[in-house]
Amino acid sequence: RLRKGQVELAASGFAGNVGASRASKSYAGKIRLREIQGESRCMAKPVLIAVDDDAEVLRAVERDLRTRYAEHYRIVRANSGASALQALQSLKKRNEPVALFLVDQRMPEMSGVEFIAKGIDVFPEARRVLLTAYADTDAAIQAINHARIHHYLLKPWDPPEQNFYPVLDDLLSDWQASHKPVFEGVKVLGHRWSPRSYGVRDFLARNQVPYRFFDVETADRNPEIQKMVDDNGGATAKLPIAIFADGTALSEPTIPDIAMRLGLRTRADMSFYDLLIVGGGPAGLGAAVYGASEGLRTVMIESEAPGGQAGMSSRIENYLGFPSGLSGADLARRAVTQARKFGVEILAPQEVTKLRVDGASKFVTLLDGTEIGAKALVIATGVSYRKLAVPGMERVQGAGVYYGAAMTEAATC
């Protein structure tokens, strides 16, 4: 039973058995990452919110909603208008869309019409249905005319197949036709010519994390950006700011901060492996696939993003097996998928700072101080860009001078 002011999420949860194999563990890691980022199908379901102070009626509403709509919608229920408004604010902050208000008219403290009048300020596109007894039909009709309510339903509505679902089906169909899904990736708020802002964007792009960049210099012409600035400190905001799908934000984040928040793996599951690979470009990924496919316990360490410099290429036409060519990002994605299929642990972003040999074993020390050993070590660190030897170049790198910035800067060119 719901206590006063309580909200309950009645959503279908994810359940499944994850096997003990290394490959299964890698898939579990991918599921966990999607959940953290708020990009799983479950998290993306639009919400149907039911509000009624009568616990028995509320259970009946939830039952009928779940019976027909649980596959495509998430059901949220509340036993008062005030608690339902709190739920709406939380959903708004997490960018979760609300498709329907299903609200009882006669509730203490806040009537159904009063709740809807406030609720449409938060989710103006949500369809609005009032539950009412026969004696309240005049009030319901007035609410349709004056409070922009789309429909009212009489209690009881049995059988739902005749008196309940046809109305909601029609309203939800209208909502789906006009709904524009909210972007659910990472929002980066900063200055376009800031090296730190560029560093965050480059990291997200190379790791194929969906993101959008918002230039604060255009806030005076863009209400959305101005609101983001106001919500994150206003004139004193410490930029750049990374805003995640659940509404949380990091000011002046480091790359490890963002990686941890996204759930990217930076720590190994074990302390000793059969094969350890330093470098995650095509050579490192190839070695990882070949080793793991032969049954070797394999870990690969990459300082920035899997794919290396090749992953930043707009087009690669000389890679074996792809006669039509493909982008560097596609090559990296395919290689990472193949490596994880065989159970390769990919630690990125992570750096190796020291190497030592002890008999037949090799050990590396990571940036966080942890040590990993292996029977065999492959160093596939690739190459680094040759930097321009011009005085003051460090100040403008990432702020107008770039080394392979095609993906990150394409949107603003």
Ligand SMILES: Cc1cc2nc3c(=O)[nH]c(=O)nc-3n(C[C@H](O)[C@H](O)[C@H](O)COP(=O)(O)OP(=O)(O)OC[C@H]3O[C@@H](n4cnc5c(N)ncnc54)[C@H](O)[C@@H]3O)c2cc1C
Contents of the next structure:
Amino acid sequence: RLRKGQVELAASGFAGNVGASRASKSYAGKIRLREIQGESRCMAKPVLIAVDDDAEVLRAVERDLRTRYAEHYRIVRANSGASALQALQSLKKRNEPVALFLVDQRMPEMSGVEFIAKGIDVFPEARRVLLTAYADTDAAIQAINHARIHHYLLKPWDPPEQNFYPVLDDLLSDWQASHKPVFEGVKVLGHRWSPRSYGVRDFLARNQVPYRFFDVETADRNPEIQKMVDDNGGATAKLPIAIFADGTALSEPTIPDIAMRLGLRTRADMSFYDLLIVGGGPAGLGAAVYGASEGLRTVMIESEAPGGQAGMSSRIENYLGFPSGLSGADLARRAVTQARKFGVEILAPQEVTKLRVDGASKFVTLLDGTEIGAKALVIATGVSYRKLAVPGMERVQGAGVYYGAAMTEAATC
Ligand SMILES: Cc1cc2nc3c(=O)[nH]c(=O)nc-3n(C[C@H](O)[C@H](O)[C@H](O)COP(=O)(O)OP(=O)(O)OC[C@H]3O[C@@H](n4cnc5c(N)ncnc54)[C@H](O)[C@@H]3O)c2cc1C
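So the form predicted on its own is up there; where is the form predicted in complex with the ligand?
Starting with the chain above, the whole complex follows.
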């Protein structure tokens, strides 16, 4: 049984006090990490929140909700109105949508109607269902009129196929029809022709982090962009600015700043491995998968984004096993998932700057100065392109002159 004031984020298996910053942070971190690792790149599932002070009823509600809706919704349960309100606040902060309040009317301290009246302020679009006993029917009917409740359900509702799901199906499809999902990726605010803005966009695109670019030069025609500028320092804003799903922002971020903020892994867990691979293009990823699948403790170090040059290709037609072709980004994502499945540690973005051999062991120095060793070393650093030998070229690189053909550039054509 949950203690008073506790709420359980059922789908994640995480239970804790909402508002306890460590717990909620680690939960939010898990979502972000899973998203960017490409294992679950979908938007956060909308939440159905069930509130009842009776533990047995709460369990039954959760069970019935899970049975039918767990695939598309996340079920959150709370055992009091106060703890449910706290849960709503933290869901709001994390930009997670709430589709349904399913609330018992008779609860001590805060009744169902009182909770709904407050919950509407946080999630006005959520569909609102009151659970009532037969004796409370009159109160429920009044609540429909006064507290903007969509429906009341009499307890018990068995069989759910008849008395529970049809009502919720209808309300949820209604909610889906009117719901505009919040964009959950990174918003990049900057100048279209700024090399730094381009660098941030290119990094996010190549690491398959969903992002949207907002060109400050169009702020006078676009109130959304104007508001972003105003919220981030107005005329003195230090661009580019990366704004994350939780509303926090980084001004003039470096790539390592963004990588750290996104939870990308740049440090090794161990100091010595069986196999160390420098470069995360198709060759490095292939070596990593085969090494780790043979049981070797494997680390792969990539300075930009796993996938290498192949990650920039819009369509690869000649990769074995994919007769109708696939995009380079898709190939990279699949290879990274496969490598991780076998336990490969992928450090990216991280660069190898030095190499030394000591007897049978090989050691590499990383850009941050740390050293990692291994019994075997594979160097799979691919190509580096010749740059145009034209005076002043560096100044316009990323600001009109580009190397490679990543999809990031397509938007500027
Ligand atoms: C736009 C485009 C489209 C393409 N389309 C096709 C196609 O359709 N079919 C086809 O067969 N080939 C295609 N290619 C070529 C193919 O992508 C390359 O042959 C292939 O990627 C080479 O793989 P690789 O792993 O050897 O090297 P790369 O893909 O070059 O990967 C090397 C990696 O090592 C990293 N690295 C370098 N130095 C360091 C360091 N010091 N520390 C850490 N990491 C480092 C780099 O960042 C890079 O990610 C295409 C290439 C491009 C650019």
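Positions refer to the first chain, counted from 1. Predicted, not measured: the structure shown is a model, and the values here were computed from it. Each form is matched to the other, and the largest set of C-alpha atoms that superpose within 1.5 Å is called the rigid core.
Rigid-part assignment between these two forms: residue 396 and residue 203 are grouped in the same part by superposition fit.
The interdomain rotation between these two forms, with the chain split into two rigid parts and fitted on C-alpha atoms, amounts to 30°.
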